[in-house]
Amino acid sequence: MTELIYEKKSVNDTDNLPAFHVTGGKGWINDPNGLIYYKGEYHVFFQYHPYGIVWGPMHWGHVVSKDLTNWKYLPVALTPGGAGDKDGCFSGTAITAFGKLFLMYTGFEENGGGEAVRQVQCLAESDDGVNFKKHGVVIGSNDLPEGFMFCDFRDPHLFCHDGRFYCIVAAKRAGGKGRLLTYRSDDLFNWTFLSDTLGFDSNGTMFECPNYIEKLGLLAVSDQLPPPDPEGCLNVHSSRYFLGKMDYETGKFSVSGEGILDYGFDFYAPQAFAECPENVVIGWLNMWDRNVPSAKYGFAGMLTVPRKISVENGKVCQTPIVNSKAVFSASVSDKLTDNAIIGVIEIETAGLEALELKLRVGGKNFTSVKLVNGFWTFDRSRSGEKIVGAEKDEMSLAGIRKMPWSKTGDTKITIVLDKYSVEFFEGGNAMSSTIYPAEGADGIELTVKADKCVYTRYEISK
């Protein structure tokens, strides 16, 4: 394999890439993988095709950070071509054990496609967190319970409880839908199947990218092709969560609550950092089955900003983590104008009655978020370059997404802006979407009716 040349060495580069969202530098990326806090740094791996701007033979890209905002690019961690992974190294997770850093991932072999595809779970290890030695297949086709398909068996989530290792893997029943399967091991190499984790099907055709946060009793999953839900997620693929409790003897997870993780156009495959003092999640800030206008710049796909995640009153809550400093603040009685392409905006209100925020205003184009009938309505219909995909419902075609308003006495909004994205947070909910405005479109227009409103803008700290 030709040695990769990294044109993007840090997020300080002034080019057409996002300013502080992780990309592959050049090429295609999708799911975040193997998030772990290791030797004083946050490690993020990701699905990466370095030789094209469309999905292709998957590698594992790799970045590290000390502050979750400024990222350093490291060499590719996994390259396809080994035992079980000759056509791709698909998604997985990371863990430390026996004094080493281990990656468990799905090995992919095309074999002509269809049911001849083989997906198996492989293991790699590292002494330094940079260079990895592959061990090949550790959970293979023969380890699948009867009635499950060899071609849809992927995305292992690895964790440790009371000195034993567990792995939750997405799988598909023959002639049916997606399920999750739980395995257990004492050494990471020899695994025993325990159970069908949830005991019920995916809403859509297949579960993907399970992620279990033990401290929160939270199991996140991504769902392929679920039925559209106007009150929830209309994307052709969505990310959900289940709250509950894991029985470590049986490997079964009992569900006590559920919901969706992001109401925006572009959010998938969320993963939490292992061995991290706080519960921090990153997702893929893009969506399958859509065009990606950034391809003209040589890259496709990026990751969300990290989000601190908690469970409050039976609901998952998220707040963004961005290393930034305040540079402008003002009280707003009616209207305010400002300018920014990159940064963070906070709007704190009391007695809120109405609010509309226009971002990236340039000429007749803008992206807006507006409070309408108890919902935050995000509109990218006039954002710039058109983003079109598989969704055919009325709201999607109109460029609209909605998120419930918390309706608390005091409303705090946080918006994270980068060159091609808007991530909107309020009341613990999140709504994340890509946009592709004209170069230089930097206008901000806020119109508000409230007893009190304070607008603050932050710049990213380097």
Ligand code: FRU
Contents of the next structure:
Amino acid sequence: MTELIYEKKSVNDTDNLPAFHVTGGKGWINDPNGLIYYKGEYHVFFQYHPYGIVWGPMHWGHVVSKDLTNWKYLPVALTPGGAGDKDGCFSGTAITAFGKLFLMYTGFEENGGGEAVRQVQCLAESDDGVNFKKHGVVIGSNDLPEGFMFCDFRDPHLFCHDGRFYCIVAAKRAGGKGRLLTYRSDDLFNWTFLSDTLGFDSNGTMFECPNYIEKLGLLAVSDQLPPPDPEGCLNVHSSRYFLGKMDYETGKFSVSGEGILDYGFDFYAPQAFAECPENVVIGWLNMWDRNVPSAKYGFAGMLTVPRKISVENGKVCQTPIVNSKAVFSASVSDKLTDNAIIGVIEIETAGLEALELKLRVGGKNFTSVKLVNGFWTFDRSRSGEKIVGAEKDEMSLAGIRKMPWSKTGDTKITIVLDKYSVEFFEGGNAMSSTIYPAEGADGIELTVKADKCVYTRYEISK
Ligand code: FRU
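Next block: the form predicted in complex with beta-D-fructofuranose (FRU), after the form predicted alone:
Whole complex next, starting from this chain.
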């Protein structure tokens, strides 16, 4: 059993880590993995490098929660070094079957890199949800249809429908772009290829982390290096969704709608809890190809707070889930000032005409969310520590992201604020970003023009 480098005890930890967002402590984390509601607890695994604050040989870290806010660290669930996963246990999903908890993940073998890399789908099982026994490769290179490459074949999404098991895996055509592939099995060990799930290419170079929420007919997928879209995603990698219908005979998914899941700088590889009464997703609250000012803060990477996700009138709606209690509330006619670094802020308005909310104000620094021409504009250009990405478009260089304003009747904004992140929600849309302000910058300034405005601040509950 790998010894944990760091154990987070409570939201009152006075160290430099986020107060209530899951991190790897003194390690690197990326994608959430294997989300499952199992024996009354929410289990979240995540891509984890325990021996450095940069990406490295991927382990599966593991946290568990009863309320989706307070998380307890469990021992590392998967460590690379077995059959097919010599150099890493990449992303995957969880399911219960035959009285056990199964994880399906990508085994990674580097073999000198490039096209010699081998990615295969592996299975592990557990009786207690804590200790896992590996079974090795169950979908290997030979199970790829013709014309696909074994170096880019990863992130299996395992699910069950009508007593049969299905798996959607991201893959890449030789000389081409990303596709998704559907497989079917009756025992989780023997798999048959069914079809090219979507039948069309990724926008960018490769799909990653497919996640199908059957109850919503929603297929989430991350897309690497898509062309920048000023109306949608300007991040170097995007988190998209397709709405539609799965044909379980053919394994094909027919698309009736699509969009992006988050308008912020830092959101990738979202995944929904399997076997959960509610539809709840968590994403990686970071982005590839950016500096993470990690050395200074002692951690690299965190997960978003869980979000309730639904589809209403053909539109994806997300609202944050944070266990919290109101500590301050006031009516605002024009301006309000407050102080907080950690918490949830709700602003409810009627007849909204103009609004600017400055967070983490201190000295010359602040982070702002402002209503500009029918869009919420998030500006982190003066937040503090500089975050430089691979994006070269004007808005990214200016530290700005935009999200449409719902404009429908009353406007209710919810902001989840932690030491290094702002997750902004309005009208079912979400915009999530990291920020690295100076420690003392705790001012909040709200300027509003509306018929009515109520500001409420909540503290995170233990
Ligand atoms: C997505 C991803 C996955 C892969 C994992 C490796 O962020 O690139 O495709 O399994 O990260 O850590």
